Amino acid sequence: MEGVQILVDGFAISALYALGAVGFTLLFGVSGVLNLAHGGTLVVAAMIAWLVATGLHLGTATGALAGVLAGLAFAFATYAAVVRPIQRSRAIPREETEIFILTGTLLWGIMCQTALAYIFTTNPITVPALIGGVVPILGVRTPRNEILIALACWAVIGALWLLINRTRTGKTLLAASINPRGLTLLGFELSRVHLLVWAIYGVLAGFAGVLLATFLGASSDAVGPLTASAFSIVVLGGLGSVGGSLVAAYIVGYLETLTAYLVAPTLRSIPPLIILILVVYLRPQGLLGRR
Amino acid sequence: MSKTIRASLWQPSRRQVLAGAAGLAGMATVPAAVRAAGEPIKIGIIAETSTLPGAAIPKGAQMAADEINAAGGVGGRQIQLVIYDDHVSAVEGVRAFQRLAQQDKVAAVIGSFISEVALAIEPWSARLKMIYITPGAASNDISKHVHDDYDHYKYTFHGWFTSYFIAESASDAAHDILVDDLHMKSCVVMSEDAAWTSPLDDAYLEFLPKAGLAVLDHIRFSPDTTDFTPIFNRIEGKKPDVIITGISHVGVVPTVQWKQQRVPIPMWGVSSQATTSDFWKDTNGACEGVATQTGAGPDSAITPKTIPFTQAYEKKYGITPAYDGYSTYDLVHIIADAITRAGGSTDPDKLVIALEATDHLGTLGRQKFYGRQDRFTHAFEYGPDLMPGVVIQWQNGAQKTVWPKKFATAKVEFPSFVKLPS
């Protein structure tokens, strides 16, 4: 009974983690940007979804849509206001661009957190579940919303897979992650590819933020921890590897759930961090990393 | 929306700077005696306005100050509030307290619903000889310090129930309703890990078995917890009739998941955030059926002041007051009365004596502070003829008083997914 409960609960949490991390890793793989304002994108999407759904009484579906759009808008804002100016700056030496982007996005994330706390307070909000009720799965009372979350996460990840592997646009992205110089030589505008990957990132993160808020809730205080959690999953899976992130999300999700059930709920975040340290020691490129 | 408070929160201090400047300019011409009569009495407020309970502190204070000022002030002097936000940080709370004492020169400070913050401020109240009253922190240690070292700590007062009395009141209510009426026999205690819940849980474990509820398990969880499924799962495994809660810093997430997962066990005890109607909005109504011990609900006719206060508050702010909105409102009146009885003096030692003689009919009942020899020195006295305490429950989107019978306006009702013992 408890085993099934762990399987079910862990599956939904892991799916959510996977969706949260996949955009983050894709963005790094294609454009080389580690967006440390990632948690901000999730929480902005969650807050806007909540505001539209319950503050303006426009219903959960409209709220969810508004949330995803807000995620997209925030991703573009991050790109336009922070990342692009640093990439284009002549004052910043080429080899220091990455560290400037790390610092820039980190500060942007903190600004976002402070602004959200100011506007929405630090109290967590929850977006109403898209569907209510519970269904028994092998005797475990499972909220329909949790099943929906898992399905939605996998549907979005599946759509992403199709996009990357089955469309011309996706192949451009793949090419950009492997050999950006080659891509420019073929006459592709790299900045347009980057804009595209930021758009995909925004939608993925927006989706993750909205779903997160229907289950675990979201608050401005979660901006940092959400970034950290995506970061550890991505490092564990291998930076830039989408498949690695999916595997890592499930490892982290199940490890946390197992700890919460079998040891103590308060210790749930510790074991994944220990694994992370071990991976950094023994296999720095991550589980499925390329380098 | 309550979320805009912080902007307005800073306005009084800005306005006050202007008023101060005008006052300075006027000094040259106004005779000294007239000046003393006209000078406002400043009361410092420290609050956590980004939280549901903390947001009620400046609101309750403002209502009392407006009322006192409209009635002519304290001996002709207006009450002026100086408000700071400590952002749920003990360090910022202490800094705000020092600034209120040393720069703003307030007569007294009402501040913070968080025991960790209150306990950090308390020694500064002793060092700076500045009256400090918490309107909502509960830890037994606040009054214990006053009891153990009265000469130094006498400037601190505890303007809420101690954790001990909260547990006693929730257990008494559990006895009358859950055990006697609903035939419950067992419970699991579930509390957030915080300074106020350590003494609360000790008292729960002492009072609940006496009330007729065997305690099957005792769970303390981190306030950072986001997934409560494992906790509810463990509780369900013990098959208790009720979950006895001790939550204040958290509220939204466990409540929403309780409803979403259809946990068939009712929640009873303390759920501080559920004392304001903002909680209904934040949980999208998931708090239906949640019962919490508190000082008063919007419909508890404890004194002739209770319901009119709630109505005025709701009219002004659009939400019902969180528990410390009531106490802060009462405390501003109590401080004003004490200053009046001290002959208009704001000397801290005179104020301590005046406050100790408090016998005030507030929104929460008849309010007196325990004396030097009592266990909880300077805390509000608890009792059916003093501050009785109530249990309120969310029913169909409204907060209904369900205990004690004297003030009850509704019978206990739980959502359909909750299973009661047959």
The other form holds:
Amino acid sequence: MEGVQILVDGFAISALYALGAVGFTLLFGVSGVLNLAHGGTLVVAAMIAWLVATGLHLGTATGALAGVLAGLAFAFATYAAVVRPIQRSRAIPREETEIFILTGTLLWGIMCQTALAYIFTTNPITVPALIGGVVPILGVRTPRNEILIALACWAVIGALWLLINRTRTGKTLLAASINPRGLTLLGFELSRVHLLVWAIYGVLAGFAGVLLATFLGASSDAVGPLTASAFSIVVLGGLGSVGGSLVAAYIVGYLETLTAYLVAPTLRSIPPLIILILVVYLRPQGLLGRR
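What would you give as the form predicted on its own, now that the form predicted in complex with the partner chain is on the page?
Just the single chain follows, nothing else.
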């Protein structure tokens, strides 16, 4: 029975990680930014969803919407307060911009974690389930909400795939990831493209944060581990590779689930970090990455 439980829980957790990581990867692929405040975006969305749904008693659906909007707002705040000023700074050499953005977003994430701890305390919060009840899966009673989370994650990922591959906006994003200079020569404003990808990222991360809060819960202390998991996933999958991130999300998700069940829940974040170290040494380009 425990094996089936690991399979079911691991699938739902991995779907959540896939949703969070695909936005992280898309952001890097289009704008070249590795946002180390990613965990903060997820937790802000989770906290606001909890506040609206539980604190203000406005219901889970309203809380979920508020959480997604909060994730979007925090993503824009990260871009406007940290990333854009560094990119436009004349005092920072162009070849050092990436390391300054990494440092800036990392510090921004730490500030976010401290602020959330002050406002909401460090106690874990849980948003009420989107739907109630349980269904038997191979003899294991599984919450309907867990199944809904997995399906919702893949529905959003599917919608993103359609956006990228079937719309003019998506083709613009692809062009920006392949040849940004060529895109500007065609008359596109690159800053607007970057703003668009940050908006998509904020919605995806906000949605993932809300679903996470209805499943595992969230707290300010989760900012760092969530960022570490996402970073491990995108590095394992290959920086800029959406397909690689989806595969890596399931590897990391199941490793964390196995660790939580068979070793200790407090150690679940260790395997992704070990994977990160191994990938850096053995295959820096990741599973499906090219750079």
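Each form is matched to the other, and the largest set of C-alpha atoms that superpose within 1.5 Å is called the rigid core. On a predicted model such as this, the values are computed, not experimentally measured, just so you know. Positions refer to the first chain, counted from 1.
Once the core of the two forms is superposed, the Cα of Leu7 has moved 2.4 Å between these two forms.
The shift recorded for the CA atom of Ser269 between these two forms is 4.1 Å, with superposition on the rigid core.
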